[in-house]
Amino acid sequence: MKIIISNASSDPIYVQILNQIRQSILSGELHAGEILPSIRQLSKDLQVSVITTKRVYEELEKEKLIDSVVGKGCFVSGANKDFIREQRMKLLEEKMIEIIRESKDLSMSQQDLIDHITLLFEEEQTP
């Protein structure tokens, strides 16, 4: 898991970290049961306050994306697969809206876009 903090971002550091870990979980980069770095280790790696990483983990736990086990650490939750699927679908829809807007800027018809997506989908199916 790679987390990049931007000092130029308008988002607070904890939000940047939170969004990146959330995205890693929702995208499937981090799998159910996978252990996350300890709060102290993550704060050391990112050179941020322990309070910042603790806040991130607490928020992820509230969202039921991670589970905290006393003495063991924090793990990606496996209990909420429907929620994770729903969130991944939401991300997919956002990307699709971007594609639709871009296709309109290119004066593509709906059918042209569908044909293009179908072609790309079929190419991805080919081994």
Second form
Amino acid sequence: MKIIISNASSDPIYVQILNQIRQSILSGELHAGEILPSIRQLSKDLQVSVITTKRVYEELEKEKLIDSVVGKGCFVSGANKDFIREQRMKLLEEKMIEIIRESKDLSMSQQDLIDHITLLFEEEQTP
Amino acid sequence: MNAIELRNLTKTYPQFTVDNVSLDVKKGYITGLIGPNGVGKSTLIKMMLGMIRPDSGSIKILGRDMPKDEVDIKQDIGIVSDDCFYYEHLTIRDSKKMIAPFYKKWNEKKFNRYLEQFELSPNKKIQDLSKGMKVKFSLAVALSQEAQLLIMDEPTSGLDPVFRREILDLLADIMQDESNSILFSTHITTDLDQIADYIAFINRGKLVFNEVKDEVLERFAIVKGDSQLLDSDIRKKFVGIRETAVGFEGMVDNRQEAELLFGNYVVFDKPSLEEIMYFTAKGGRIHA
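Hand over the structure of the form predicted together with its partner chain; the form predicted alone is what we had up.
The complete assembly is shown below, putting the previous chain first.
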């Protein structure tokens, strides 16, 4: 598992760590049942506060991506990945609906919105 | 569970007062005690160690009362300070012989291992040690007495960055055991930007805040913009403000509110602990 923290990023540190671990799990780089470093070990390796790494693990547990076993540590959850993807799709859809409502307020047409998203999508892909 | 509990500590000097300070240092975490020079950090620490008697208030360390249980308490706390309180003319070996018998849980193996790790020769006299080596020696002593609580008073001031990072790594090692706690007093806040879990900020003898470091860094924001935006109502929103001919730079303690207020007219930056200390000290507000 690789985690890289950037001080230049506008995301808070815990979000950066959270996103990278989540990505490792969803991409299958970390397998179900695999043990994660302890909260204190991870905080030492990344040189961040114990409270930061604790918050990351709590968030991952809430998303059902990891299970924590008292006295043993945290493990990548065996939960169905399709189910997790579905959950995340649902969240994404909610955000999309929000975007559609906003664009209606700004009297944008459906095509305007699609064009705009296409543009942003392409920009995001080119580094 | 708290490693240290201070309640309503007050101590008055002719020029200076530690005013009604209540502070909890949580067990299992690193608490950074920050503040400008001469605002009471060392006075607080000396009160915890029984070197100064407070005029009023109470002190509990590791669940026991200070100064009633002072002898017991001191078995379990290690002190690292930039002032060296060992005899200058003794060697490291002789100093150890003198110190070790005081501690019931003294771990000789550990001590020798730390000497090796820190590249300290037992034959060297204390007076011949560099500042960094003195800190390392007192750290080796503190760690070998199996202390559960480390109290560090400006341990890294006067040390070069290489030494400082080594010490920070070592502290992270100690914190792998969650029954340990560290109180780390410093004005070099970059040490704490990374490793501290809690930040307690003292200014002019009062506690300004004691909060989770991440929350502190998220709550405060540096705002930069055109001085024309400032009127007397807006000024009140700032903890501290610095104006120049080319604009202003100020710190607010409620980032969300400031974002609503200023929108896109200003630039928002993440503050460092140093900036939080600077603007609070400059602004003179007691409660941020």
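Residue numbers count along the first chain shown, from 1. Keep in mind it's a predicted model, so treat the numbers as computed, not measured. Each form is matched to the other, and the largest set of C-alpha atoms that superpose within 1.5 Å is called the rigid core.
After the core is overlaid between these two forms, has the C-alpha of R88 moved by 2 angstroms or more? After core superposition, the displacement of the R88 C-alpha between these two forms reaches the 2 Å mark, so yes.
Has the Cα of S10 moved 2 Å or more between these two forms, judged after a core fit? No; that C-alpha moves by less than 2 Å between these two forms.
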